[in-house]
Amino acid sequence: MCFLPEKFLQRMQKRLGDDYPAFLASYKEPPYRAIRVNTLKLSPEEFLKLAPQDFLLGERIGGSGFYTEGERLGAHPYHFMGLYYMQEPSAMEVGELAGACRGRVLDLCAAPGGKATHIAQKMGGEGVLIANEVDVRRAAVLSENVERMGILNCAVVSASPEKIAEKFPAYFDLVLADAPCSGEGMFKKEPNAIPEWSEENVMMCAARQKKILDCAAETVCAGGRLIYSTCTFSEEEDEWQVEEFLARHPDFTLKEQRKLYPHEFKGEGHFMALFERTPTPLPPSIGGGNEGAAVSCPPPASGGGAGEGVRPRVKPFAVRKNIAAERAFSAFCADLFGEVPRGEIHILLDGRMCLVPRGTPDLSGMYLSRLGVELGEWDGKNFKPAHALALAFGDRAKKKIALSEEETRRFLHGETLSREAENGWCVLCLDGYPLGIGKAVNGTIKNHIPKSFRLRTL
């Protein structure tokens, strides 16, 4: 049992009563592990047939989640293909309150991902999704979970809650707030905060959640929802939140509020709240006199929208042209893909290219770490393909060179394998799933995988 700090343990003793002994007892058995079936590549079930034994999954949560104790998993090879994301079992029931999603959605406190993804795979790779990490480093770390899981229709980018209010007021049709917290509900997963928790840090956190929250309500459309959780205990941080939130908004209502504890859910802990912000009335003079009728939100190019009334246009990214690039790309597509796929191409300053999701708005003034899929770079003579072209795109190859499991090994450290194969770029796959690119050079097939990737495959 980690050791607790006396003023956190009389404030819990104080809020459940009778339930504090269970809630206590709960602190003497090990944190809860699960994996996330990641479905924008493959179903639960197909995932149940393809688990080796030792994966030892338990009990279904939720829609894609399963409870586990297997060991090492963060080192399989289906956890670097994107298969699933590793998640606490309590932090997934914020992806299942926002259900499905559509149109513009923004998660305001990304990183390292663990929501942001999950809500990319109830989009279905409808809309557009901006995962924002104010921590530039941060970005990086949830940058690469988006791309290991697949997914073409979101932006990373590092901006202040407050430059994206300013930039986005009455944009998405569902933001989440997971805001920093005080961390009650990680003292076993996480036993270093355990120290730093003081009645001073849970205030302090209280006071920069309500910063975020009134942020994250400008951002809202009109008839839009706004999640907000944190994986603390602490009313400060968490009822009273939302009570002072409804106080200051009066234009949104509390649809739902949960409260997980690690005594009455198999997980940590979570808090969770779910607004709803009212459809804005339409004025006389355009409403023809019908006052307090709602008009619907125009829908996002990339899909409809799920707010009510009318909502201000930001302007669409500006995609940067080059013909000689593309025509280098549809190239190369025709090769491998047999088709170029659908989207804006972007190409970076540096050289890289990137398949701009349709609907992304300016993102001007943020600084970006990932702006859809990274196609890969072009030199100003030859297009170099990414590794997050295969893990997106890699299941429609017409080039494919199924691995071993040995070769699997030696391909994710970083090594040449010796392969008879048609010279040229190919997808490696494992158990028919893409695993990275490589390109076939007379009997033998070039590593194509990044060197930071393979540093984390050892």
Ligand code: SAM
The other form holds:
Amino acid sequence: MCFLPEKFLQRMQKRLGDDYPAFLASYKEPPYRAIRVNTLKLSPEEFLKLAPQDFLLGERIGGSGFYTEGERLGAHPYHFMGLYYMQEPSAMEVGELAGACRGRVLDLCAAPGGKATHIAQKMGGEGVLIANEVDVRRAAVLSENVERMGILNCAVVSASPEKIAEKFPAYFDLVLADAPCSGEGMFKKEPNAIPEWSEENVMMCAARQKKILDCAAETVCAGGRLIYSTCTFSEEEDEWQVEEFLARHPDFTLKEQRKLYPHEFKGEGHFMALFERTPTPLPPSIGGGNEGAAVSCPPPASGGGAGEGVRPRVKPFAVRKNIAAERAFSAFCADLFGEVPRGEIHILLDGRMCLVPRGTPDLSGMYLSRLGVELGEWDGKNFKPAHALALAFGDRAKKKIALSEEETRRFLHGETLSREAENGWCVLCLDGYPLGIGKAVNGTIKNHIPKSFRLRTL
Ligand code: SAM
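Please move on to the form predicted in complex with the ligand, as the form predicted alone is already shown.
Below: every chain and molecule of the assembly, starting with the one above.
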């Protein structure tokens, strides 16, 4: 059992009373582990047929999760291919609370992306997800996870909650604020968090959460939903945060609140609250100063959200087109896929081409790690496809090459494979699911997996 701070234990004893011994006993058990099947690529039933015995899959969690006792699942090719995400079981309940998601969605504190990728699954490719992470290095990890999972309709940005609130007043149908917290529910999984714990830190986190929640609230449209969550047990960061938020924001009502303790739920613990913003916005004097909600404007052209046409106008994303690059991309797609994927093609300054989801808002002034699907590079003459293209659209390819497990491992290490195939671009697959893009050249398949993605050990 890990050594827990005395003060933390005293606080838990006071809070839990008769349940405290059961809570304490839960720390003698190893942490629960789980994976969430990526339903954008396959169903949980299909995954059950595919997963080897050594995944040791157990009971189902929500719609697409499974408990597991399998080892090193982060190094398995199926993980690399985005067939699943490794996620702590109680964290999955936040995505379940969100339910079906549509329209415009914001994840305000999104890295590394467990909940953002879960919500993207719930969106099923419809609408637009803005996944924000203030820390640019963590945003890069989030962006890789979004790519691996083959998510088409997501932009990964890095901005402070204040900046997001200023840019998107009363804009989103669903906002998730999975706030940084004192991490009391992470002690078993990440023992490094234990020495960081103190009552002062709990208070500091609570003050930060208040600011984050207020910013998140400003971005929710009339009739929209807000989810607040933490992986901690302190009331200052959970129940009191909710009570104080409701007092400051009479235009929100609490729809549901759940606290998962490790002695009651098979997971490490989480807190979550679901709010709804009043469908008809209150005037600023009643609505706690959230002027954003009171601005009257025409209904959005697309997105089909929950708001009743009362949203400030947010400029659409300004697409930078390049006819020659689009022609080259269309020719590439006609050859490999037989069709061109739908969306707006945008050329970034460094020659990278992206397929921008329809309905993406203006993101200028924000650091952008990902904009929809990265299609490839355009050097002014030639189009070179990106790895992300195979992960997002590989299943539609006309030219697929099935690899053995041994070939897959070599390919994921960056090796060139010996294989007779028609010369040209092709999608490489394991068990029918895409794992990357290659180029067949005279009996070999050249490897196009970016160096940063390659596996060092398997
Ligand atoms: N939602 C993520 C997931 O499911 O994978 C986990 C998010 S984690 C609990 C909180 C995130 O908030 C961290 O990535 C952290 O970098 C970010 N963060 C830290 N300070 C912040 C602040 N002041 N405002 C907004 N986000 C912050």
